[in-house]
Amino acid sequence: MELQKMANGHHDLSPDKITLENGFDGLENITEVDTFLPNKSNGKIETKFTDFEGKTSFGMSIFNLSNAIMGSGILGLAYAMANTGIILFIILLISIALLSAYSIHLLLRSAGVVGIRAYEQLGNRAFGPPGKVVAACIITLHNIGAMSSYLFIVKTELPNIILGLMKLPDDSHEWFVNGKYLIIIVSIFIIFPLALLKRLGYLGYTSGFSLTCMVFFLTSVIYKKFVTECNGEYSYNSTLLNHTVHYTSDTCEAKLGTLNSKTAFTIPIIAFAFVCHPEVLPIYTELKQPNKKRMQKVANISITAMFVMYLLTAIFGYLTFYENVESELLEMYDKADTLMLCVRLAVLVAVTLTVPVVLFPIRRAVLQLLFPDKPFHWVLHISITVCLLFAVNLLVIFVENIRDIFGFIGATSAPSLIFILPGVFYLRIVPEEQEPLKSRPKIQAILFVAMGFIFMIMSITFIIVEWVTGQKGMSGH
């Protein structure tokens, strides 16, 4: 009787009745109708969560969760669209973008009838411990593989910035001018405290300077595009690979549509510039007015904004290098333009303002994992940063070739993330009487788990070739 009072709308949801200890059973019950395309007809019942009170803005949730999603991907897509056409590529790249919002609903929908926002939580409920160690790992393996790609490009790029800004012969050997010496540098005086902040709300002043900052990188492409001639010989010169190659272009014309031996190397590129996932629930949980169709907004608008700029930043990247673009888009034009020197810093800055987002979710499901009882406490909340960051700055310094390493990690975790747990966590939490297993949203989430897997077997496939082969593709967020 209760239940059905409960159904009906008359039962006190107040905080004071749901607690999170007794008050997951009966929120299993409330129907969400929120649904993953918003329309007039949504149900007025909203499901209360105790956990957390957000005090972030709707507009600083957008930048957080933006940042979250822009990575260094973005300068692989000019080398994805070359092996796909523009045509096919457009195709992949709303496929993918739309699946990511599929996903993020079906994570909030498995968050909103619990009542929980914690990915780790969330692997408990469906799963018990196991559940929760899982998910908390892979939120770990491919956020650490994040932020180390993030401060390996530190490493590499900033030596280059300041050689430039300087005049310093390529051969200097000061220590400024040491990757090495300047990634322990800036993960103290910039990361460090960033990443100290107590609330990841309060990262969304410097989220949205990241993103102001590959705004400027998008426009100085689009600019370079009609100032570049196409004809002539191009220097590519990638610290990461540590090779020149040196080539004369023959070819000016734009393919609507092509496939090589390369083409099954766009679809992992794509589809890994979208991971944002560890961070939604964080983001959510921090969401001033906090509901489904609130964050799902936040979400839609993120990852739309994000697509226009992958979008324009492919297509006129390739229109300025075409079939000869490599897969680091920056590595392709003058290291002496003062012009891209700038653009060069832009994107240094924004992959560093964007480690201390992606450390938020490996120190909560850190905190998940040893310590899930525990009130927060800041010596709790330093150690955990020091360590993290400490570990990570040794994996970047010593290892010499990182993609190797975390494109097989991303391989495994970013198909995870996006397809496989929200998918399965939708299937084990959504109770059978609100959806059978037989019902279409049911079976849609069955068929997302299953393209999850079949992502995660490509990817390692294709990573594999590349070992035996010796082919260099690019991975990664």
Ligand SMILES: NC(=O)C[C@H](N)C(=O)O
Contents of the next structure:
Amino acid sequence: MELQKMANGHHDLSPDKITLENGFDGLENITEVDTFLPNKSNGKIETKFTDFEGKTSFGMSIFNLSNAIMGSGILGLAYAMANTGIILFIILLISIALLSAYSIHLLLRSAGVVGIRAYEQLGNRAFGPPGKVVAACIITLHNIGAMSSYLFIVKTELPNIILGLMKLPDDSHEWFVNGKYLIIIVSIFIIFPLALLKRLGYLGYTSGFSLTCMVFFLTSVIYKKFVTECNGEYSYNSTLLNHTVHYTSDTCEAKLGTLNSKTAFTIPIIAFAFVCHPEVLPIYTELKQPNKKRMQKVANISITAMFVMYLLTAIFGYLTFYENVESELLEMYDKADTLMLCVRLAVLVAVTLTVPVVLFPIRRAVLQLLFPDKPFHWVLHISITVCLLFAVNLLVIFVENIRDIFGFIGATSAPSLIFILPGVFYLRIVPEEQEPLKSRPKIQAILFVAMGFIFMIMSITFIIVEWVTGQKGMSGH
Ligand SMILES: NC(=O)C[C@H](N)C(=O)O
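Can you swap the form predicted alone for the form predicted together with the named molecule?
In what comes next, the whole complex appears, and the chain from above leads the way.
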């Protein structure tokens, strides 16, 4: 296969036409042709993708990428803020948002050199088949984790919503308030049809709706801050002083900076919240009039918009419950409150509509690994989708706590996808002649990779310490 030859020939920029099997793009019998056009002004090689003519508009691509960023991660941010204080949290949030955008720059730059917009193919180009396998496995692991956390929300929240709306007693045993059945129903009737769509671009509308639901969630979190009294306020009658004494415990005080044993979990939580990297190249593939600058703009706008939503959710969630806030913000609100029932429903709809977007790169990775030479085929497309949904359903039915998923994925695959892989691919793919190892961009990339390793080792260490000591770090459940 020509692609294989090309992918194995490191730094070979000579071909002006590459034929790609299209299976991994989910595109029917379309041949990808990339033309490398020399940019005469500065002598650099610039890639023009004429492979697949993308039809997805700039706006729809922003919706899709924002939807890929936004997921269950937002629910853990107020908890993260409670363990860092407002200032440290803002510093971390800004840093990770910036690093995430830089990481996308590295991915787009590498894809431009290789001429193929697929994460696994960057791995292939950088390290040959092992690189491809590692990239595909990490994407699969991460996105299965993300999908599981979304379905977990459906499993735990949907029964509460139904109980609340139908005014049934909490101990009702009806089948339709059993989370296990409900996720199966949601998977079959909502997720499966959407996941079958051949192109991510078609999901732009559902992504837009999903984001609207999250805006409703955010508005309600802000509103609730102003109508909820913190429970840390106590008053008692002093017989000695003969009047009522009010005193406020410091659980209701906002902390600007704090460090405790749970602070270490903040980085994995925020890193997880910003992961969208497996979706970046598929979205780029479908972007209309694609070029690196345009795609980077899509990424920057999406990251900025989600940054604002994350910041507001964290601040107002934290300022409502202060130190008492749990790792899953929704758990904090009264289950009988009709507004909050609607908010729960909105979050649930939002994460359900994110599942097909997150499933897309896994199917692509599986196709690349197991059937690299097969052109698009509906049977394969449908079978992989069914298997993936089946596996994730099983996982969610048997894994008891969302924090296990959050903690482990945030600690391993998130730093790999954001820092390590894009950095390493960039270092290997961008030719020495174009950028020597001692050039500023390459040194930056080396530091970026080092940072990824430090984050990963740090997070894994904390998780192991937590397991060994049996201390619950991330959860208030
Ligand atoms: N797309 C992902 O991998 C996770 C997403 N950033 C979230 O917060 O749920």
